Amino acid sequence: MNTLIRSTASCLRSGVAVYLPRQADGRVCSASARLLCAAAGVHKDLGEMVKKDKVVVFMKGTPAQPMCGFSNAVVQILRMHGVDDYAAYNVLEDQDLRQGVKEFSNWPTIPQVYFNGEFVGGCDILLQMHQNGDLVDELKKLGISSALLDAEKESK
């Protein structure tokens, strides 16, 4: 029980905020960590907090306000592709959420990309993706239908 009370208390002063999926008139919603807190242990129950969603991002700072140049890329190239509906974890807000979430992936920096679960990679993963046409074919796999093929079709 004093684990619950101390995990819940950590939530709440640490007020992670999590961006949930698009809303239809095109808003993007945020939650803090009230309303997040089963997210809230030391190792967050990281696998199921990846498959949550089809697209998951552990960054630093938010998407509406990157906090460095490397996640910044992140937010741009899955909005180049049209990708609005994904969970985002600012990892600054939380030294245990930063710490385990390279503990968990076995990889040492942020951002940190998941799709369906699995790990992607990061920033330079993401990039090399998109220039050589691997992340359109990973968001087939998904469901997702990158704007750059709807853009192409468009200006044929």
Given for the second form:
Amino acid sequence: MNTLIRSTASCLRSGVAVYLPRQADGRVCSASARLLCAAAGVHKDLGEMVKKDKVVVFMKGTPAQPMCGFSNAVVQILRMHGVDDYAAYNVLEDQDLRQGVKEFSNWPTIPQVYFNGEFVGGCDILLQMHQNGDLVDELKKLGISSALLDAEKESK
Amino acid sequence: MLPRVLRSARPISTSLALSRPLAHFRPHMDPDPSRPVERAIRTKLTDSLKPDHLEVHNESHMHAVPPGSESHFRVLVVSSLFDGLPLIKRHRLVNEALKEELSSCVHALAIQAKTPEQWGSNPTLVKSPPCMGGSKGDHTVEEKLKAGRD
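Please move on to the form predicted together with its partner chain, as the form predicted on its own is already shown.
Next comes the full complex, this chain leading.
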């Protein structure tokens, strides 16, 4: 649990630092171009963020305190599989992130789940993957052994 | 000589109805005229995905938004257009069909996207998780509610 809180806190800290709009190569931008520069900045950061960790979740609230039932469902599913070392970004803390991730993923809702830099889907998809066994396989590909798989082995 | 009634052509609608598996038949829920967003969702999903079965549930009452809101929906779409498509592609098709609603007044959209075979073997609607109150005081949601009212 402490590891989770620490990793969540570090994500929130790095999250705030990362979303400052970056000037494109120091050139002077016009107003509309500045918006594009800022948007491009967020997208570039998101591109890095989703690859930095094997499992990345954009959610409302934090794993310790989710602020949305669907985000909580994602947290609970990952917890069930014993995945507690993942990057969780709270979109409620940053409106640029909240809008940016929707554009980046071309996905209109939160929560959003990434595995190895690849967009997996939202709560509905993760739930289905959990129910049909695909999630155990996908975690295995990430080098993560699901706790449910271990539990199954122990019961045999 | 066949009786005349057997020689007459069957109406096209009847022959189509007979070719559909009756197990999938469910009466459509009548759209509520005072629910324009629900109506729009139903129309757009019907037009773009040609579903065998479609359910549109307004779940706004389960969330921290005013009564009568049309902000949180759950849709169940059963369509053969989903054959061979992974879940993410199916969901993207639904998102694309409802692009306008999702960018204006719909804040949350839960999706079940099944092929007719999948629906036939497991005809159950997933229940949404309980709300954790995140919509309350969320100005993005407030903007969407306002967009829905206008």
